[in-house]
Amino acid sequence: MCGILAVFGCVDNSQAKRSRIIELSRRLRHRGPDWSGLHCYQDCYLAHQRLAIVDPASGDQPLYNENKTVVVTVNGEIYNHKDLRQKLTSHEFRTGSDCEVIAHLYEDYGEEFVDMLDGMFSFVLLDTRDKSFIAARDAIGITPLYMGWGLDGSVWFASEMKALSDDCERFMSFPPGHIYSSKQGGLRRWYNPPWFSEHIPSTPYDPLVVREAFEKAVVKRLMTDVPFGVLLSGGLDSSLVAAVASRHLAESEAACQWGSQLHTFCIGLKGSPDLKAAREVADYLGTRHHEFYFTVQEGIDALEEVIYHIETYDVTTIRASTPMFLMSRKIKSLGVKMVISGEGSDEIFGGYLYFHKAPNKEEFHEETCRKIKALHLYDCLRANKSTSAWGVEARVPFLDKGFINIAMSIDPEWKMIRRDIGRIEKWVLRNAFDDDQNPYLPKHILYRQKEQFSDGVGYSWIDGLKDHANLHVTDAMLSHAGFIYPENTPTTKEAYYYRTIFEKFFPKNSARSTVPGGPSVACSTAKAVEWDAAWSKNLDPSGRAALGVHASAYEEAAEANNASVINGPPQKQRGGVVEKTATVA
């Protein structure tokens, strides 16, 4: 990942204000510590923070057209890109960056071009021969950008929250599949998908096409110039980009460089559920795998620096992106820069346990749309600042525009759990790549329950987040938060202890307004916590707060002595909870 911060229509274009966008990008630099550039025309400022991943040698931003009318910064990888130069042989390219095809594209097609791109990506246009511009941002949000609106009437734009809060009067959140053009005034929608207005599809589930699909998303991922490997927490989602991926890595580009054996990663407390599986699954797959350990205390000391560089305070994201920030410092010291992830699966195929009370297939698939929406608000943030924090980019197959279209287009009756004829939640991933004759996982590994990353790198990890908070957030101040917090005013002392520290590095009103609020169980929306009555009185993001469906739920707890997850294929599960006497994964 790199940082990107741009600025337009500054009244003051003398040598200070260019060293105060100097400053300001470079609280950037953790996100591209590989190399910084600037550019400035008038009173107009482009500045950039690479992570070299793709053509390292010679892909420097801001990147440009022939006669460098044209000017661009980008923070994100663009999958197509040599597709996409194939419709422009009429141009003279300068490096082989992924990202230069996006000036050239503009001059072609205007501001329309946009949907071309596959990749993730949140780029800033000027074209300097009308002084205008153009923001935006990838479909789902998966890349960070912010904009802001200065007093002197300056437009601003921003990777990070950090880079742009202490000059602008306002700012917020760059909606995910949209695009600023200064000509129009105004942001407009430019990704517009089926599935998008929630309407409930029809097509019927071919376990092929979703696993084809699939494939081609993480193939596509494999295109980098530098070390990588999977983030593997032994669950679902991490083991089978981790199956992909080594079964098409010795074919890929990447093969020829950095050999054809995967490298996998794995963080947990000690005798963690995620630990023990992922072990599993390396195991399994024949990959490098690099196994790192972290304690309650070393987490607990990381989260002021976790919270200024994911710019939240929103509890399930800090629980989770707390061991993801520690997990990628030891990554980049062995000189890796890119890892592929397994976010988004969830939200697609509705894997959190909550959606067992889904009443019926047309809420089960408005809460997938909905959760789809929200992803930059938490896994896309969390995934992509708790690497950016240390100089690695995260890429995420699941979060593929092909993949997601086909996925959210079948029939969400097969979706639903259904307890009847044993399907468990993501059944139709799961379904999808169970194949006997040439098996991608085993099968209790396939079948495992989902964990949210929060809890399966050890349960005792948020039991120690609580009691910390209960150490510093005393009653009173809790009784009191209404008062200090009007705006999504913390419920819970861990809540409240985390918004005391988001404060002290984001004290503006729009800082707060960009992290979202509401009621939640297990991760749902406000909406999805209608489903269970019982669920009001038991508000908590963690998986284990879905009564009567993990098999560690919170009610349970005691009587199983913090047993680690319980995993099974279909076969075991019994009304909806997999069998206890089940085998420890």
Given for the second form:
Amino acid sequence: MCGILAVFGCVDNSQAKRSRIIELSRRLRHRGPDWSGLHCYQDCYLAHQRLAIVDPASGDQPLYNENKTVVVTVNGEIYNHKDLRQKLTSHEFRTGSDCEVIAHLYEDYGEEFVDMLDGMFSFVLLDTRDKSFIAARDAIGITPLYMGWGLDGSVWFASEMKALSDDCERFMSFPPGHIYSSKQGGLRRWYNPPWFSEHIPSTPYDPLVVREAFEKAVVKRLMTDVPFGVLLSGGLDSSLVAAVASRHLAESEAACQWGSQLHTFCIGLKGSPDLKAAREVADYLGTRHHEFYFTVQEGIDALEEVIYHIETYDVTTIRASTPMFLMSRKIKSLGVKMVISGEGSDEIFGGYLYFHKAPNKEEFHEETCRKIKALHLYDCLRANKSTSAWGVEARVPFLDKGFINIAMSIDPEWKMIRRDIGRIEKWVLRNAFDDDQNPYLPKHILYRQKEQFSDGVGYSWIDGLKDHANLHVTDAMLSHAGFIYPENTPTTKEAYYYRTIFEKFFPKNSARSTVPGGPSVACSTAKAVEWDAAWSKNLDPSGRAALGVHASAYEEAAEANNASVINGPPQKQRGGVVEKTATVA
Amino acid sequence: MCGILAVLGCSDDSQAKRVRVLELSRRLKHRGPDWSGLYHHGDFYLAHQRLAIVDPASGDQPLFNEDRKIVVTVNGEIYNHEQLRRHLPNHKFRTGTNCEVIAHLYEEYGEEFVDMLDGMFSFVLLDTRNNHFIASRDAVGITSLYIGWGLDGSVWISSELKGLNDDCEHFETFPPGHLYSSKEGALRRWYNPTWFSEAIPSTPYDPLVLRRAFENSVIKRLMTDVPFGVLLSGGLDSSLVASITARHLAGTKAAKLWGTQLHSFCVGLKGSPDLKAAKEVADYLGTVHHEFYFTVQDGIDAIEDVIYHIETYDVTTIRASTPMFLMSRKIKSLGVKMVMSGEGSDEVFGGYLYFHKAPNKEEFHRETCRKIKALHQYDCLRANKATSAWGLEARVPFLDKEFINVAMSIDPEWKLIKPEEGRIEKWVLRKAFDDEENPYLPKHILYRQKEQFSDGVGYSWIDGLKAHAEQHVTDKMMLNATHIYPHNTPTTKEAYYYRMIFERFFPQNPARMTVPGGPSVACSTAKAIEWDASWSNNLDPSGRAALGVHLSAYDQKLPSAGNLGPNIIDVVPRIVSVPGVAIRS
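Next up, the form predicted in complex with the partner chain, please; the one we just looked at was the form predicted alone.
Everything in the complex follows now, all chains and molecules, and the chain you saw is the first one.
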């Protein structure tokens, strides 16, 4: 990843302003530790902090067209840049960077080229010929982007909120799949796939089509000039990514430089379920596996830093980001700059446990659409910012545009969870990689039931967080929460604790509005809470919270009152979860 | 390098204090990006940010003795740790890190072990049995360290000023070669070499003894488990370091892991003298040579960041730190974590041009002693902090304890510059490596005359800095300089410009006291200005300033006393002088 910051029309083009922009751009340096650049044209500034993944030697940014009249600062990877270059035969390229195509595409196609890009990106482009500019963000919002407005009439764009929150009167998340054009003076959506309307698709499920689409998505993400690896939690999604990546690594360019053995990484409290599951998959695939351990204390000590980097007060996101944040530091210290990760699968295939209760295929499908549209506020934000905090880039093949189109055109009847015919969550994905002749994964892993990420790192992680918050947030504090935080009022001590940290770093109204809120049960949208009348009384963000769908939850139904939900199930039951999970498969 | 921070006896063991210590420790994260640790015992806090060079897998800090009663947080490298371990046969070591010996040595020898350590280090050790603590810094101050006192009775120790300046009532540079013991509540010097008294030594010069001492000192610094390289400016000192490293690399553990070909690095404005000279040496030695270019604008844009990191307003240090700072970022982005560098040779051998005017061997020798004692405020500070800003470690073989002993025991008659006998600056060092059969360097490089670092990166660098300062500091501002900055009043616009930036980051009075001042000509101490009556009228910090000893200076009359610094610089013709020859003629 890289970090971008752009300011247009700020009236002031003094040295003091230049220094200020440099200072603000430095707040994004963790995203791009390798080099920085600043292009200043009259009252327009384009700043860049670079993480060099493709063409480390010459790809420093900002990038230009041939006569330097078009300037662009980009955070991202354009996987089809070679194909696009071939379409631009009359253009001369200065660097080997995959992002340079953007300047040239703009010359040929004007503002209408964004959908031609296959990849993840946020960019700002300045056309100095008429001083117009555009900014755009990838389809799903894999890369973060914020937009703001200054009192002096300036427009700001930044990869992270921290670079513009102090200097803008108002700011917001830049909506994914959108483009802002100074000529047209507004935002418009460039991403218009068929699934976006939430109509119910009817294409019958073809396992081989799904498999091929996903393999392609992984293979195109092997484009790199630096060492890389796979985040492997041992769950279905990351295991599939690792299996496909290790299968295709040998034929990739990266293998010629860095060897054909795949590196995999896993983090957990000592003895955690993820560590065990990942080790098993790594052994099966023969990867060079790295295990990292953290203690609850280390996680708690990192919370402030995590919230500063992730820029949210969403409880599940913070819980899950912390181990990922710690792991990214370790990964980076090994010299690895890029990792492939499994985010997005649960949204596309309805992998969360609450999908068990989807009343019908229509509701099921609409919920997956809503989940994908919200990804940029949750898992995309987590995956991008917790890795970028240490200059590691995360690539997410499940969020490939082509793959999403295929997966979201399947008749949702196939995605429905039906125990009666042996279909657990994400069955369409599991079945697509169920190859008896040349197995991607052993059957028991392929059909293993979901362990939510924050649980998988070790059950005492979330309990430790709650205990810590209980120690430092008093009942009196929580009882005033509605007055102190009228918007998205924290309802638990843990949420209150995170919120106070967030407000310390980002005290403005605009900042708290960038974070989603509303009722949710185990990662559901507010809409899906309606699926079960009992849920609205038991709102808890944890995946472990009883939904009445996990084997263990059925047994403990009687205890499902607020207190036990917050404190988590008793120790004995936790062992049960693991065992029972296995029997489900 | 790593970053250490210790807060000792602060009468506060709350969560808020812990969070504050974590926050302050994060200000040192650039020094140790790989991992962090915090040890907390009552109201004692020992924090660590780690750069993993030796034993990346298990050496996370703080470190402990066997029963975890003794805790130590260390920034540094102990080159003789394997020998020391052998002295401690009844101790059990937990990690492979070289710093763990410190805890065990303390157990065995109490406070008297510091002189047994061969290396560069700053550490804080806490004995939890009696809450007694010690802090110490290496002989010459290669690693940075500060000490401070809080109003609550606490003692603070930090690798950089920024770790403690906001929380201490008073703080100062921790003197090199000293030990602070809480038992005595005072500092005492543990480093007592013969040269320290400044008595004139009489050992006759033996080139082979000097050669062997330096080779040893380079070889012991090849201890590393990560990729490394050499900073090569093409001058005598860095060329010798590169030559010896290249010669001995094959036999080391590092070579087995990272290959036997040495990487060398050079930075400069395009077409600069250093780039040319370094390329020549690299070609001769057959290193994998990396050239980095920067523009004057890149440098100016980095100045604030440089001053924040280097923590000084000393003009020559800032000029020389900036290219080194930019280069370090590029080096780090290649995955290199450690570099060898040539600092210290000019001090040990009297390599600065003003040494030409030393009236006699006694004055010459005493000036070298003064220069070595001040190194921690100048070149050590620069080399350590400019690299550490990007998580890169600099090792300086010329400042090896043993080597200094050998070099400083030579009768200074041999070091005197005698153009009539063909002895240019640092002749004893050059001669020591003048090997006809197996040459370390080609003769013309071995006997090349010094190019000051800031000049070598390109003459327009310093001119560019001055022009920039000229633009942003008005004459009116200069008029009030003595009132605004009564201590170490800036006398040039360039100095004023740096000072403003420094004061913004470090506004406390003790902060400005950590930076040395006083009259100087071309890096001389105040004392040496007495060597030439005309100097006191021409105080300019640049090495290029005419001292009447460089070829170009002989050609051109020194300007009259009324002229200020910048003019002196401007009249010197921009040529790379042919060393030695000129002085002989």
